[in-house]
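One chain is shown next in structure tokens, namely the form predicted on its own.
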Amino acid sequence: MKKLVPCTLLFLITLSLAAAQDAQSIIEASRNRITARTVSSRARMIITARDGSTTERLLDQYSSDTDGKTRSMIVFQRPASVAGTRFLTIETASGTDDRWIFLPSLARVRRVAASEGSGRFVGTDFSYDDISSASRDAGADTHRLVREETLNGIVCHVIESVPKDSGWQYSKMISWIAKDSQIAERIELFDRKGVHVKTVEILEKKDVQGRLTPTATRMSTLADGTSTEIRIEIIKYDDPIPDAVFTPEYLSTGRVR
């Protein structure tokens, strides 16, 4: 059974204990930490603008492993301006993701092209590529163990990951992965010019059904002075999810038939 990503938006929460201490092994094992056939969650998304004002969104997410491939559905519940927006991701045999979005204002399903990967996801600090990063194959990048460093009292491996494919929106990622839990406490993302543009930080962690799960995460966009915080209110592992949830019909109607 494949190790399933608990929440695609929180791509960093899948990091865990590595048997070997070289960078490639740490990254590979980290993305396979939590074993689950399905994950269901409800989260609050807090978007902070440059002037400090905030807006909140409520969303549900369902993820499932089928034949070793991950499928994920995100459903925005409120406020009214985004309610009914749904986003479907299905991992393909090649390891890439097919992505579709339903926008109520357009009343139709639209496929999200690979060239749109750097675009903001529903006005948040996350891009479409950020959302899909949870299922990104470790072999897509070259990893280097840079150093050991203590971050907020936690001893971490600091790993630099450089994509082999120049088409990805980032030129590299630097991750601070805790040596004990192997959770990524911090990830810095650099654009194609080598400029540090975004930072992901873990704010809280909790034990959920015997699994150490980050329940609060913040993505900050440095140049804009904005951030998006995601706080998981409910998360359940291995609850049954109908296969029909991960279909174009559900994407367009929000109903299981």
The other form holds:
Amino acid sequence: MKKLVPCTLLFLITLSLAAAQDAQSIIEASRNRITARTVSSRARMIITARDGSTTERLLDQYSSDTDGKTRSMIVFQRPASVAGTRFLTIETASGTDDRWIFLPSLARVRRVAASEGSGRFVGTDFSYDDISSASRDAGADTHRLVREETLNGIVCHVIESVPKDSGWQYSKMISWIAKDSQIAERIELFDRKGVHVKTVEILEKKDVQGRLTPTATRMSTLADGTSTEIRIEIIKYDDPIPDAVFTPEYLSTGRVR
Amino acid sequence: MKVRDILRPGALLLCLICVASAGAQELPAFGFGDGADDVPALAPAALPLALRLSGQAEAAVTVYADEVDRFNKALSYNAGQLFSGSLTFDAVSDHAEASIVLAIDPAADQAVSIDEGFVRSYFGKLNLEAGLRTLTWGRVDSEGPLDVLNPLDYSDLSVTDQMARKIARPVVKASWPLASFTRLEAVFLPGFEANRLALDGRWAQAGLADLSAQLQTGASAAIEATLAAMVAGGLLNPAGSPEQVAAFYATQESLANSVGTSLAAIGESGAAVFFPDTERLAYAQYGLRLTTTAGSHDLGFQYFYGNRRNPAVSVDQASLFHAQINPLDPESSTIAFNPSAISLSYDRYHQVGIDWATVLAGFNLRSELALNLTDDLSGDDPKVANPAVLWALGFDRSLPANLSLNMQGSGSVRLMHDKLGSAPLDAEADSSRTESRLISRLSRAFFRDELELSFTWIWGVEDADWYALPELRWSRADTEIGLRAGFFGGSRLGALGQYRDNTWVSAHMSYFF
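Cool, the form predicted on its own is there; where's the form predicted together with its partner chain?
After this comes the whole thing, all chains and molecules, with the earlier chain placed first.
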């Protein structure tokens, strides 16, 4: 019996590791599903309040993956009260993000602290970290394959991801990853107390330049009864984006120099 | 206000709006390439001429507590014009852009005025711009020591927005990106304007307010002193014979007439008459600024040569009024006001400064440090301010429960303070070596940032005074409604405490387009 225990334990550990690796590989496949050097998009954010009233924001986002580091520039076009606001994120060598925001009302560039990452992104249901999470490394979380489930007629892996960084805004994420497309059809987000606080759902997908792309996404905040839909109006992969876009110069002037 | 005063700028506005509407693109161009080439574009897609019209319309009212603290007073309250706004016209092309910002305020001397207007051209990597401009140097949120290019309007302290306080100035600016995160800027300002201060009314600064009345009081004292000297010298006798009494009062009237004539130049201008003409090259200013990013730290280094924005005032009380006594004919004696006894100047200075911003342990840190060197390098020139070290340090941090805290300390330390008073009539005599101010702002957002409640508290450390500003703001899309109030307290001798009677409440409704 004493010989079996370590073997059993070893077998269970191996199984567990295999399952974790399998879950991690599913997540990696999902997050790395679309390979592109750059992504340029124009999106409409429709913010729905509890009473059903809506407000909209129109923004452009330019992202570039250079040498494994992600850079992202978001430019708000509408409404007039936020037009000209720009937000720059640059991944550092250590894996953290340097972030800056340009506010036209202040006419200056300011850094954004990571502690503000859980704060709402310009009044939407997305936080700053949510906006940056598209480039979140699969290795930042510990993944576990929970089950298989059919969601809206799509067979999905259901994977639970627990961030290794206890300071991350969420204590747990549960993702429904479509088996055929590897798209995360639904993600439930749990706060640090383990309460299910937000849900991300894919509403629409289209083929763009040979890549199946979610073109409508909704983030719902359960306790508030609010939601934000992001509807992509333009999206281009591998469109040339000058390096000068990802600089404080562009942040403050909106001009590529 | 005459009809033509409204029609003329109104016609101009209408033309500008029509032109902007005719040529306007709905949105800026998207992207930087056509997506078909693998060769990265070196420049954005060529920008055709785009005209954009934007602006703000606001209805606002401000009520001062002492205007409505009695029923009868409240009935007499004048709510003013309620409306103000701004229009911004931007013309953008591949190699240049121009911008005009018009301020619209029916209550102002000019209903429509130019707030800013400038042209910017791009020559390769060189950016060149010139015109009437509001610029910001430095990193801290407000009134940092390195933010030297634009004067501030302190004529109404109920205006708390830092950008709204800035006064646009003629400036020529060149900037050159040396690297991705490094930029060099050079500025030249052909003239100078000091911080704008209220010389009369409720926001008048102590010492500047009602200068005419103060001089009249001084004149009365000078007349009494002169008469006393003449009586003591036996030239006049107010208790003597009827002829002597008549001579005394005739002399008194003559002295009053002569000093009144010499004070006539002050008139309604008050202290303004003593301010020098600074819109001259003699007051030109220039500076250089280098900004860069090193790792997770943003740095700035700057040099500036210009004029201190607050005047140095020196008053020779003993020489303010000059009496000429005629012993042979006392009734022809005169007293004259001596304007040269009041010295008001803007000291020239060199500034060397550095600023730094980073994120540390969840704190957004910002700081500035500057050395201002005036001509008074020995510290004992009574008419020139001593050199000083200026500093500012601030941070903001998100707190639990959706709270946000922003704090900033700033101040100055006078160098060679021990040399003050070694010369008579030192402009800085009897003032503190240090001047410090602490600003704290605590805010909480509700309903997904639509509603914000904030409380700002400004504390003048050495003056022992304060200014409290609670505010409630609701915003949705392009609309904003807000309610603000201001309360002053502390020492009445302080820069803030002197306005203790100016408690105010303001409500506004704004639309941004």
